[in-house]
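Presented below, as structure tokens, is a lone chain in the form predicted on its own.
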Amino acid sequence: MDLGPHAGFIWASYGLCLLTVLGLIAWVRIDKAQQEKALKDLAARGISRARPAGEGKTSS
């Protein structure tokens, strides 16, 4: 495969794109772990994400 005189630029672009995607994947996984830890800490303190019975319901 001959990329011509722009081969360096093309390979650098692919490399930068790959690093960006891998960085975003790592960021999402790290953030997910932090959010799960925060939710477990809140649950351990008795704070839940569930709404109390009757709250949020609208009467028609």
Second form
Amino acid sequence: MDLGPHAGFIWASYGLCLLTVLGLIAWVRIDKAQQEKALKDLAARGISRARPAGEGKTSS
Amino acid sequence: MAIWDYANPTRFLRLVQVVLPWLIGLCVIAFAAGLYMSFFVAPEDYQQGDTVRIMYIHVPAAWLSMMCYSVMALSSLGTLVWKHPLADVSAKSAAPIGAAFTFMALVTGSLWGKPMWGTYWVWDARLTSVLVLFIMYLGLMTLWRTMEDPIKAGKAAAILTLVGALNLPIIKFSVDWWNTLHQPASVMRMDGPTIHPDILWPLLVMAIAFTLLFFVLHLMAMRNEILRRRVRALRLRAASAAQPGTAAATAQPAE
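Moving from the form predicted on its own, what structure would you give for the form predicted in complex with the partner chain?
Up next: the whole complex, starting with the chain shown before.
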């Protein structure tokens, strides 16, 4: 593909956008993995969002 | 279903799980079509030659940089006025994405400017106001990081975001209000686009692809932020359980 005398500017633009988008994708994926790992570690220590059995029930 | 039905983060996460694969598929298809049209269908410009192909990423990135800030401004209203539990999650998650799109717009514009204008940068109204937008994004990201409590940070950031929204009309109309090196609007005009359809269609397809990319990344980032707040709430609960004398952890809206 011949993009003329300014091909370097065109490829640099597209390359930089590609790198930025890849960086954003990496950010959200790494962040998700970190948060899920933290939740898993807490659950392994017995700390989770699930209510302990009996909690919330009214005694009659 | 009203927007309030998704105020429950668990319900919102279920919705994200269903919607995300479809959005990702559409985004990939839109980018494939847009890039094909940009390089193999769209002709050279009679004056700019092949450098016009930079427009297919520069203009969508610039539009998205403003749309992203508009989403943040609306979310800020949601935080301050309606106190929607996911509003500050939305605003916080959108900031890094908006900063990235603004960065792309600035750098691709600079790389387009050098062969066309003979310079990478001029301090004209359009370029400077977009640089201010980029700095606003960085400032908001910093503000969220400096405050420990996400609720307090959300409120402070919402006020700053709404003040910064004054920059949006300045960016949009800067090319009309001042004599700038940047060209005036040629797509979103009252009298219709002035671009030939052969160049306009690839641009619109790429704009759709960028918009889909924004929604994909925004939903993913919002999901991560909800998980982060759950981790924080659980750690606070564990800490207060370990020290019975201390105050109980406050529940976070997006827990």
